[in-house]
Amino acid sequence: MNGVDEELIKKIPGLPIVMTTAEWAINAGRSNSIWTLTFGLRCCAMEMMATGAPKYDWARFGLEVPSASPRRADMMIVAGTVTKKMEPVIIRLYEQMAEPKYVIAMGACAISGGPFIYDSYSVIKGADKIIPVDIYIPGCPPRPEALLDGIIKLQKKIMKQKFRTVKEHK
């Protein structure tokens, strides 16, 4: 049924009724309508822009037009070298995003510092040193196909999320 988990959806024979859980329905909505906050720092930003262009068209995978505000974004794509000068900006933007929020580290520089890891005092050795990262996309720079694969992996991760119930305080 178009990639939908058969255990979660049960058709009632003879009736046009589909039964599922609210958790599945909300996660399906979240995973297929991701608002991005693109944070292109260096060369990986070119491949990220190419992924949103007509040839690859990330909109057909459920990504919306990049958001101009972190308050409307669900996902941040950190693409390129993270320097100490940009660290407070990345942290501030991440903190301004509403929950649930996701981060993709795109490229060798965003994952580990890339070729600048040895000789540069100003490079942070991975975006995960300052903010939590959900998906890592290796490459220098990674091709648009790799970014689309990472987006699909993030969508699968979103579909598996469980809602937390808040216990009442007595």
Given for the second form:
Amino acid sequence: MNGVDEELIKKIPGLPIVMTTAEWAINAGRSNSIWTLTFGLRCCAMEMMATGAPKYDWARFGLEVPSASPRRADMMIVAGTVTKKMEPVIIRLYEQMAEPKYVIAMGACAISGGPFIYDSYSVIKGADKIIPVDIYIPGCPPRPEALLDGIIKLQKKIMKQKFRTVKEHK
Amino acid sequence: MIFTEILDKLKAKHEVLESKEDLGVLNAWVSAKKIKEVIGFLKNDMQFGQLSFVTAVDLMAANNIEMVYRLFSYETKSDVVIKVKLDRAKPEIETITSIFSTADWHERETSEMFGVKFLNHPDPNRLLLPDGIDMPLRKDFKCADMTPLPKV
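Next up, the form predicted in complex with the partner chain, please; the one we just looked at was the form predicted alone.
All chains and molecules follow, beginning with the one already shown.
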């Protein structure tokens, strides 16, 4: 089993017992049922919808429900340009999400401001200026495969986190 | 209607300061005081039933803000552009909301983007911009977190 020594399993023969650490079990539970906050800001949202649709189908990776309420969501995909007018909304939605919560910055705009980095009066240069970001997915917009790759990387990141020291955003 | 026909009809009733043809569309400059009469005349007497947009252009070199009104007629399938030159230091013009209600939001946007003051506007508040950003479409706009495009 994952997270358990092979030798430990050999010492308990015969019984149908699955042994693992609580840490692994909780992390596996978390990483395989990530509910996403449906939160499209611009054209990246189209690729995000395509990723959720049957052809790419992120339900295969456990992202079963695109949650309409931030209180039920585990992950926020910032899909698009973060503008100054949208900033308080994003912060409020992020703060309403329950711990532990994760953020994926999808596309060039959410990473750095993208094409709006110069001479722009309205664009915040990256979602990480206002909320903590776990995974960055480059592209303009990223293809659904890239988003799925980012989601799998986030799952790996969740699997590595320590149960007693799960990050808490203040 | 071709543009000379519109120009002749317009000139017969109102003073046209300047005019030119641009891509087959008549551009006519009128004075700021006459804007309500001119737009009203175009709507009521010349069948220009649709106001396509209201916006402005910042002509910094000439120290002018130029208002742009574009109208379209479904009856004659023709366009006309009415322009008004305003003083850049104190741009003020009468609202045309009483003639075209759709001008309401267009004028509010022009007001926040270029700092044009619309007199007698029914709802002179901001439309889209958050507080703290004023007149961003003026050529000399500066803000603290704006990165200028590098010259290469």
